[in-house]
Amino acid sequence: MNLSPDPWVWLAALLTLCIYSFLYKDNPFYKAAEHLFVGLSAGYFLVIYWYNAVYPDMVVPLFKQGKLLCIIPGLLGLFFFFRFIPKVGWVSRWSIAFYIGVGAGMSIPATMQMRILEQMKGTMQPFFSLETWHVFVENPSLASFGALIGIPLMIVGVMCTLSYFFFSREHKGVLGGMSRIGIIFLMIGFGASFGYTVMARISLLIGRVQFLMSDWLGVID
């Protein structure tokens, strides 16, 4: 075992000690961590925010190129503050409102290309395709098979899926056994999904373990 002698690694091996004892149960420890992470973060961001934006696309535009309309998102900046003051919390709406218009309007379009448009071009692909079914005769594999079969199995679950969703009949017959069809794929998706996140959080968790054994401890290389 070789400790590190760097204080600031010791300090965080300690807060990282402190929120993995939230484990065990709530403790003062776990709370002082929490609190510091969270003020940090502020503080970081609100610095970031003021180097990046506030600063470059407000105050220099402003005051030092004389463009008099950066006075308009810096008021509207400064509206989110009168939520503070009771009387005049009303003023905050007119920022929050307008922070609500252009966010939805700049998502919206972008939404629809990622997750529609995209998703609709990915699903107009030949059904069958003789250039994958002769690769897959030639070389047998279970690579080869998932590409003859992968185009076939998309279009059917994303019929079947976007079937359970149809409300307007119910679902008995041929779109009863599409919509059980699209509850499989679902599920399917939803525990791909939820795997993608657990595996994220292991190798995090993984991390901090290498940090502890490596740089603090020293117990590994």
Partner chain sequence: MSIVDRLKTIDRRIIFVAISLAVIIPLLFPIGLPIMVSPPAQGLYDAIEELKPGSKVLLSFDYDPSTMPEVYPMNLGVVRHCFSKNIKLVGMGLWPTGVLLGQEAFELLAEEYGKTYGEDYINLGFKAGGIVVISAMAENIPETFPEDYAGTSIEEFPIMKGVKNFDSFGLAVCFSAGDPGVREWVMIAHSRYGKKVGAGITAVMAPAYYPYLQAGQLVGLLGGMKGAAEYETLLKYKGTGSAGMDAQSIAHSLIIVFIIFGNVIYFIARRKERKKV
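Positions refer to the first chain, counted from 1. If you're wondering where the values come from, they're calculated on a predicted model, not measured in any experiment. Think of the rigid core as the biggest set of C-alphas that the two forms share within 1.5 Å after superposition. Compared with the form predicted together with its partner chain:
- Relative to the superposed core, Gly189 undergoes a C-alpha shift of no less than 2 Å between the two forms.
- In this overlay on the rigid core, Lys31 has a C-alpha that sits less than 2 Å away from its partner position between the two forms.
- Shown in the overlay between the two forms, fitted on the rigid core, is a CA shift at Val174 of 2 Å or greater.
Could you switch over to the form predicted together with its partner chain, since the one displayed so far is the form predicted on its own?
Next comes a single chain, given without company.
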């Protein structure tokens, strides 16, 4: 046992325990930590954005370099506060419209590129390859069999999963069959992601426990 003499470490350790107490049930310690967390972090972001965005990107260019264009984001920002004046509250919609327009416009080509064309290209692979076939015939094993059927299975899987997302027709007949297979792929995929993520999540807990037992209590090194 080698308790930390650092008051900051003690503070961090006690707050950690306050949050964990929520697992037992909601209680005053958790409530206090939660409210502190909200207040401090809300303040933190205001300060950070002042120093990292408003001051260097608006105040300095506008007042010290005379770049008048910087007044536009300032105005768009100020329009939000018109919400508090009922008669002209609708002015704030201009700012909202600006941002929704920018976001929507930006996403269209980027989505076409990343989510559609690139994925289509990734799927266009040889359905059958002599090379993996030879490997399998010469050395029939689970691994070579997996390599043989991997790609065709992936191609079929993409098609069937896509057919699950067919909305304008009832899922009967061929479409019904394909979308059933699609659901099977989806479920295996979800299970795999779930199982895969467990490790990362346990690591986070291990990290916290190591902090408590090593930095704070000093029972392990």
